[in-house]
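A lone chain, given as structure tokens: the form predicted on its own.
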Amino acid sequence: MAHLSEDMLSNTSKNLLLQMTARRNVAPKRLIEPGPTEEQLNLIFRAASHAPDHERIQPWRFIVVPKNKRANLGEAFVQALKHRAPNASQVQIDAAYEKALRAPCLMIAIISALPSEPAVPLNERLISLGCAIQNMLLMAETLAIGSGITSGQAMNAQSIRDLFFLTAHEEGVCFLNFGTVASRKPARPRAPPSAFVTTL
């Protein structure tokens, strides 16, 4: 495989690579106010809209959880915990509730398995969602907004499904968190392309 040095990249390509390599997953507890403005959030969603979408079926969507609904989400997390761990301690219950109150901007990513014609398999739909999310994270990075992906055992608990009115064909995949970075962890080493690319 031919090696393209950074010296051969255009300024636009260098800037894009810089944003890609600068992006870090930031835990919600390290994301503080201010969160993205309405205009910035619109740019983040516009970036998502340019993800690949086989047959243009729009198999994913996002639901933003505003501040006045965070308590509802906290209760849904608590219900999910009590359902799978009836003997959960008060400390665990408080921690479950707290998860809903962290990042300034919080949303859930949802995938749809609704049958389509022609049929588009679930793995292609998930790839589309993954591309949309990556576009969002990279746009956030260009806007100097921190971001993080979270999931967990409560992701598709009945209390969560009920809160977000998910249909029988839908599943929550992850939560996306955005805000100002209070502190960053050191960058972790990344494998070079030679570690994961071969030629048939």
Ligand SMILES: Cc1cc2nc3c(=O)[nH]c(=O)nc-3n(C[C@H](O)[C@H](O)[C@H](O)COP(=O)(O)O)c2cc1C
Second form
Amino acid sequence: MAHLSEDMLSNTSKNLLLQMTARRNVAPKRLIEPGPTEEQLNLIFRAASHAPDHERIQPWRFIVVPKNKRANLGEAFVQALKHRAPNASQVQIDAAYEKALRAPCLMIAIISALPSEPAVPLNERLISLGCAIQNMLLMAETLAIGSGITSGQAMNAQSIRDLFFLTAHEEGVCFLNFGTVASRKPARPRAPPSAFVTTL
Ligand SMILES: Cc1cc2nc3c(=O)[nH]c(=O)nc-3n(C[C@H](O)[C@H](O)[C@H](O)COP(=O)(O)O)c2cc1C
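Output the structure of the form predicted in complex with this ligand; the preceding block shows the form predicted on its own.
Below, the chain from earlier opens the complete complex, with every other chain and molecule after it.
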């Protein structure tokens, strides 16, 4: 905000900028109870539905992992680890399991490459998912709910694919975590537009 001439902005723009600048990735271990209420979660998903979507093919979806299924996810993480690292130590196995137990609200984001007519390439589908996720993170921020994205080597392990019944055209992209922020990292410096914008 420091670089903005705030006087020139409407209140709507100021509010949006405030939410954007306040949002930061919160590690799942720092996301504690309470998680979003059903109503808040519904708002978060409504925000996702406003993402741009070329040819309106709805190429993404989310699956929430409720508390009574966290153990299944933990087991799937452990199986994924044992598959890629047969000699994994008990400490590593416990850590893999424990990843499923953090954050009051946890969901997987899934992209679909199912051929469409007209065709929409995967990179455009992923942009749509990314926009949906950012809408969700910003909506959460407005509700004072912290959020964090996680991914990792287990993302498309067979055990994870099986747990979520992914089709052959689908892939898990990342997990989204929501909850109350226990502690927050300081804001990280942001690149100025000159670092990523040029004019032809
Ligand atoms: C697709 C995707 C996957 C991510 N996976 C992880 C992850 O596995 N672990 C992690 O700590 N952060 C993960 N992040 C979050 C980034 O680390 C985070 O956005 C980055 O550190 C910048 O921080 P900020 O979001 O607060 O600006 C992921 C982000 C994206 C977009």
